[in-house]
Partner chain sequence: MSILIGSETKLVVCGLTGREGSFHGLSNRRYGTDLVAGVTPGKGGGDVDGVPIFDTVHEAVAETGANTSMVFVPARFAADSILEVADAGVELVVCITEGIPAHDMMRVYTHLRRGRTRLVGPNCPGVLSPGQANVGIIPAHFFSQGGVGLVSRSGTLTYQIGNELAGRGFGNSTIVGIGGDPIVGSSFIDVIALFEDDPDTKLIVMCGEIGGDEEERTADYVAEHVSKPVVAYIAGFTAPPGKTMGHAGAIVSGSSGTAQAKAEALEAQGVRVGRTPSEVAEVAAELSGAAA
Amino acid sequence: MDLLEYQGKQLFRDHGVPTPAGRPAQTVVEAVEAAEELGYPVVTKAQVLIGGRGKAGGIKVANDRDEARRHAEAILGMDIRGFTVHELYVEKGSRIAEEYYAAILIDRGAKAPMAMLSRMGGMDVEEIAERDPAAIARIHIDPLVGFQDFHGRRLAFEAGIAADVIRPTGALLARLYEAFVAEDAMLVEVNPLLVTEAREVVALDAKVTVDGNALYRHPRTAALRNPGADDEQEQMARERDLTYVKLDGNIGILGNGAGLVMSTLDVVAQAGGRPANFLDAGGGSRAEAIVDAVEVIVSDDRVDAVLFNIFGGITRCDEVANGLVTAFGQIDVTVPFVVRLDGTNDEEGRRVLGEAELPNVQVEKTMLEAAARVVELAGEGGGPSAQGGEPAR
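Just the structure block for this chain alone, the form predicted on its own, nothing else.
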C-alpha cells in the first residue's frame, strides 16, 4: 500500500523525522486557508501516487494569497501521468542549500534492509543512478543489530556529503529506519533530503510503501487507504480475498498457488504471450473462489483469452471444474478459456467440463500446450471462431 506524501510525512513525524510544516487540502478554499496559516512563501503540491509531479506542473511556489489560489485552482483536477489530482499538500517554503537522496528498502536478494544515500537528490535521480551507480552509497542493515551510528557515517563518507551535516544526516537516517521497521514498510524514500541554508537536514518529500499483509497491525495506516484510487480489478480481488496483481498484457492467468501462477506467467511469456494479471485463487480452492476469480479476470476488458491452470494437491480438480461451470452460468463470458487440470480428481474434473459443454472452453493436457494455445487464441482476438485445440468434452 502506497501512501501520499502528506500521509508519509505524518508517519515520519511520528518517528521524529524532521519535515517542514504543512497542511493537506481538498479544495481551493482549504488550500488558501492553509497557506495563510503557514505564512508565505508556501509550496502547493499535487498529491498523487506517481513521480514526476514537478515536471508535470504539479508543484508550485506561492508568495501571496492570489498565487496560492491560482496554483490550487490549476493543480486540483490536473492529470499527472494518468492520475487525477484530488488532494493538495500546502507546505511552508524552505530555503534550499543542498539536495540529497535517501531511502531504506527491502533488498530481496540479500534478504535484508538496505539503506541508500546520495548527494545528488532532486529530479531524475533514477537517471543519475543508471549513468553512475557509484553515485548512490549503499549498506545492508542486519535486522538483529538495527541501524547504528557507524552506518550513517559510512553512508555519508561514501556519498561525499558535506562534513558539517554528517551527524544530522545520520540521525535522520536512523529515524527513517525506525519508521521503516515500526510501520512494516517495504520502502521509505526521501527525494530530496534537504539541507537548508541554516544547515538543518529535513525530509522535503516522503514516498512510503507499507506491507499490505501487515496492515492488520496498523489500523490507523490501513484507514488511510483510498479505495477509489485502487485499480478496479485489484479492488474487486481484495474484496473477495483473492491475491491479484494487474499486469500490462492481454492474457488472463488463473491458478492455485503462487508458485504455480508465477511459473504460468513465465511459460506464457516464453510462448510469446503477455500476461494481463497474476491471480492466485489459493491452495484448496473451492468452487466459490473460482467463481470470484473468473469474475475478476473477465472484468478487465483488455483480456482476450484466459489460461486456467490448476494442479490438484489439496485442491480437487472436480471442485474447480464445478466452480468454472457455475461461473459460466452466472457471468457473461465472451473470451476463450484454455483449461489445464492435473492432479487430484483431474479425470473427474475433465468429465465435469465435458458434460457441461461450456462454450469456447478448450482443454489441454500439459502446461506448455495450454500456454501455446492461449497465446494463439489471444493473438487471434479470441472468440468462438478460433479454431484448433481440444474442446472440453
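Write the structure block of the form predicted together with the partner chain for the protein whose form predicted on its own appears above.
All you get below is the one chain by itself.
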C-alpha cells in the first residue's frame, strides 16, 4: 500500500525524522487557511500516488494569499496521469542549499534491508544510477542488529556529502530506519533530502510503501483510504477482495493462482490477442468468488471475449463450473466465454457446463486451444451476435 506524501511525512514525524511544517487540505478554503498559518512562501503540492507531479504542474510556490488561492484552485481536481487530485499538502517553503537522496528498502536479493544515500538528489534514482553509479552509496543492514551509527557514517562518507552535515544526516537515516521497521514499510524514500541554507537536514518529500500483510498491527495506517487511479473495475475488484490489474486489451482473463494467470496472459498475447486484465480468483475459487469475478470482468465494456482458465489442484473444476452457471444466472453476460477446465474433477466440471447449456460458452481442453479460440472470438468483435453460440460440450 502506497501512502500519500503527507501521510508518509506524518509517519516520519512520529519517528523523529525532521520535515518542514505543513498541513493537508481538501478544499481551497482549507488550503488558504493553511498557507496563512504557515506564513509565506508556501508550496502547494498535489497529493497523488504517481510521480512527475512537478512537471505536470502539481507543485507550485506561492508568495501571498492570492497566489495561494489561485494555486489551490488550479491544482485541486487536476488530472495527473490518470489520477485526480483530491487533496493538497501546503508546506512551508524551504531555502535549499543542497539536495540529496536517501532511501531504505527491502532488498529481495539479499533478503535484508538496504539503505542508500546519494548527494545527487532531486532526480530519479535510476537516473542517478545511470549518470554516475558510484554516486549512490548502498549498505545492507542486519535486521537482527538494526541501524548503527557506523552505518550512517559509512553512507555519508561513501556518498561524499558535505562534511558539516555528516552527523545530522546519519542521525536522520537512523530515524528513517526506525520508521521503516516500526511501520512495516517496504520502502521509505526521501527525494530530495534537503540541506537548508541554515544547514539543517530535512525530508522534503516522502515516498512510503507499507506492507499490506502487516496492516493488522497498524490500525491507523490501515484506516487511511487512498484512492488509486480512477478505475471502475479496479475499485469493484477491491470491494470484492479480488486481485485484479487492468491491462489495455479487449480479452477478459480469469484464472486461479497468480502464476497460472500470468502464464495465461502470455499465452493469449502469443496467440495474437491483447488481455484486458489480470484476475486471480484465488486458490480456493469458491462459487461466490467466480460470480464476483465474472461481474467485474463483464462490467468492462472494452471486453469483447473472456477466457476462463482453471487448472484444478485444490480447486475442484466442478465447483468452478457451478460458480460459472450461477454467475450466468445472475449476470446478463453478452460477450462470448471460452472455458478451459483441467485437473481435479475436470470431466465432472465439463459435464456441469454441458448440461447447463449456457449460451455463448465454449469449452476447450488445453490452454493453447483455449487461447487461440478466445483470440479468434475477440477478433470477430465479440458481442452477442458473434459466432460463439455453440453450446458447451
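Numbering follows the first chain given and starts at 1. In this text, the rigid core denotes the largest set of C-alpha atoms whose superposition between the two forms falls within 1.5 Å. Note that this is a predicted model, so its numbers are computed, not measured.
Residue 99: CA moves less than 2 Å between these two forms after rigid-core fitting.
Once both forms are fitted on their core, the CA shift for residue 191 between these two forms remains under 2 Å.
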